[in-house]
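There is one chain below, alone, in structure tokens, taken in the form predicted on its own.
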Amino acid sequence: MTPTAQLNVLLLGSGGRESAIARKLSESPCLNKLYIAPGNGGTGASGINLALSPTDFDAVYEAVKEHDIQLVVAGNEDPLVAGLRNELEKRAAAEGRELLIVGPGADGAALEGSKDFAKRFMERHGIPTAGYFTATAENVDEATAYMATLEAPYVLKADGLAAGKGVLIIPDLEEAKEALRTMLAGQFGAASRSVVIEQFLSGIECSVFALTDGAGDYRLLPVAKDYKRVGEGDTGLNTGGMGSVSPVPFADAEFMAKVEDRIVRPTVAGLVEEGIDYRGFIFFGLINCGGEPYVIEYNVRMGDPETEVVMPRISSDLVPVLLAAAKGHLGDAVVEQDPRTAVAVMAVSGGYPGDYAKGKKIEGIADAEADCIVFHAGTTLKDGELFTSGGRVLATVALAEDIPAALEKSFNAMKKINFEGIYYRRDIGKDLL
């Protein structure tokens, strides 16, 4: 299987991240057919949607066989934490099938699947992160004593995957102690049987992405910053992300040199040292504290909505790079970056991140696409018409010379789109000016 082969690729996932990856993959001359499972109302423009769940390993492997898939790209974390790569590799080996997978096995996916594992990994390899203590039902008194040594606010993180809802930041100590007991009692199910208590770090966040090959080599992708709060000026409830920007002005050459030296290289080397054959994306959720980078979290896939600005800024063919990483030898693979700025504005359903209605007809996308890229997230096609099917519905993404120009293009494109209850922020990236 050479980088110039005509590959059949299966991309797993259904959100805006997968919409952006699908569009990028579809541009490759190395691609024969692209399948997206399950995809959404917009991914059909880049490939063929398959109605199956990424965590249904039987269905995934049947699709691999039926469509003669050579490369599987895992979009979201759930199947990876559940052992997708392990299971697919086992089945392919049993049948003598050559199958390459972008995404770590269950051991590497623990970097996201267990906050405690990630903190202990960073501790072992001297990677800068906040101080922490892992609480369980058996050590609550010790855990609350540790809390009392910290300055407010208090950060509580469910150890396992909690659909993005397992992090609490609480200003009052007694309230935080009570919240800890509630979490340990099952607030987030099995995910909060253990809770990581963290020292609060003050600074500005950014997302750094690397693609690694399991042998110690990696390539950095464009840096991005996302916006979690639903309200303008970073107010209101946390969401899955209301927009993103790339590049990030404060992530300059000096800052990124520190990131590579103190965080990226030690992480990749640490995985190799511990015998973890990690082939795939690593998302470094970082915070810049007075010019010094610290790791807030690892993710084992690309971020969303950051991917919506990262993929348009990759100017080279991504498929050969993914193939090289999955084969365990990045070699001379190159990731070239467009120097322009990308801004993504996310349109969400009215009421999100609380209760919201679905099934609202979406209009105006063709007009918006005249000067913008539109990536779909919570959309579905019915009888040729597009409807909302999620809280985060779609993103308009523009490339321009700087943040104000890209934001204006993206915002103007968004004004052409309409569905009942549509809401979006108008200030994405303005804090960086």
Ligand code: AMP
The other form holds:
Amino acid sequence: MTPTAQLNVLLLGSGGRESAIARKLSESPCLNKLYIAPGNGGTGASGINLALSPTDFDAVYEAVKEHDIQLVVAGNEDPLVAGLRNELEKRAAAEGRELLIVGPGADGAALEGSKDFAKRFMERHGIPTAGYFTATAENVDEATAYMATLEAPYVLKADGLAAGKGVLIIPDLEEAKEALRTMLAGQFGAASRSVVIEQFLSGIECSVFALTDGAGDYRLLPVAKDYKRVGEGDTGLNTGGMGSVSPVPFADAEFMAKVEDRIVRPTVAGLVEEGIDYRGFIFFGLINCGGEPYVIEYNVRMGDPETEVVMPRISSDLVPVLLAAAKGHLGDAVVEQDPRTAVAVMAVSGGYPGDYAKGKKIEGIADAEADCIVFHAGTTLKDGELFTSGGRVLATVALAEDIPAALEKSFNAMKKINFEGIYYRRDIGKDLL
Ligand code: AMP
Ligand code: GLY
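Show the form predicted together with the ligand, please, because up to now only the form predicted on its own has appeared in this conversation.
Now the complete complex, all chains and molecules, led by this one.
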């Protein structure tokens, strides 16, 4: 396809994921201007930050008009689940404006927005996933009886979006029954009015990403693994992600062939079959149980911090592929992968994922950037100086021939960065060696 050198793109979101996508987009010869809304203290290096909320559809559409945007890329799930695509398409159609969007409509976004919808979808299409039962206030007895047929631990998932906090894994049956009642009574608000009870699967997780065009075609992006626990050796509380690696050694050709045959293709075909015009990223959260892949969850966006290692490993221009997917025909669009390994180390605010302070001055980024990439997440610029503004603050990402070499580069770069309370794991990827 011929690049449109005049392309103006609006990327929605403000995390490390959006920093990584923004940097990748900014390298494209097809790009005229890149806007990021709302962005963070680092995204201004790749484009122009716009102070608006991605769930404020009127504001997003105003920005589309004002900046003559032709392509909107949704970074996070909330606006998609709330109908971003539907709303933007409606407004654009009313004005005869051509607007391309990467990200599904509300129907496709239900793959992430409702765990029960996702489970039923997988059931309809024979996609391997844990056994389940969906509990509501009306069927609690049946639900607890189902629980009693499972082996411990017990997995309880709020049906709706719960800011990544809606999954409980409980070792004891009686405690799990109590937790189910608490969830149904509104622990996570409307999100837990339905609760999916799942069979526990034991194995090692990885994240597979596809970009699909709504017409049955897709491209895989580099595979990654994230590190959710705050402590080294995968200990302590769950976080939004403390680091990531790509590629994932156990996701070899044989494993990936199973993933494509049993999971990716049936998902993409299932969407088409059900009349869901899904143009965007599909994130398959997988677990490898003795060499067999199962779906733990779908997300309708890229992963964070996986994107921080995925984007640097895409060696071809991403913009033509996004355009092709958004137009509904991937055709001959390609995604080329850099064979090297990328490791991301995430620096977080002291105390995270519990209470933490914000507004700490960040120093040393320019030094760190001499030999790795720095992606910002919770940072903000004030009078030309950078300050922390979130739990996950920034990531250093390095490419090298293998995990130890990439980790060392990334870790050495991180040592040059400082803010009061800085904390990061030094063992990202080591479990895979
Ligand atoms: P989710 O929000 O669905 O990704 O769940 C959060 C985390 O809980 C996952 O990343 C897994 O580590 C874990 N998890 C979810 N479902 C299961 C399951 N059925 N078996 C084992 N672990 C699970
Ligand atoms: N890293 C997992 C996620 O983005 O949901």
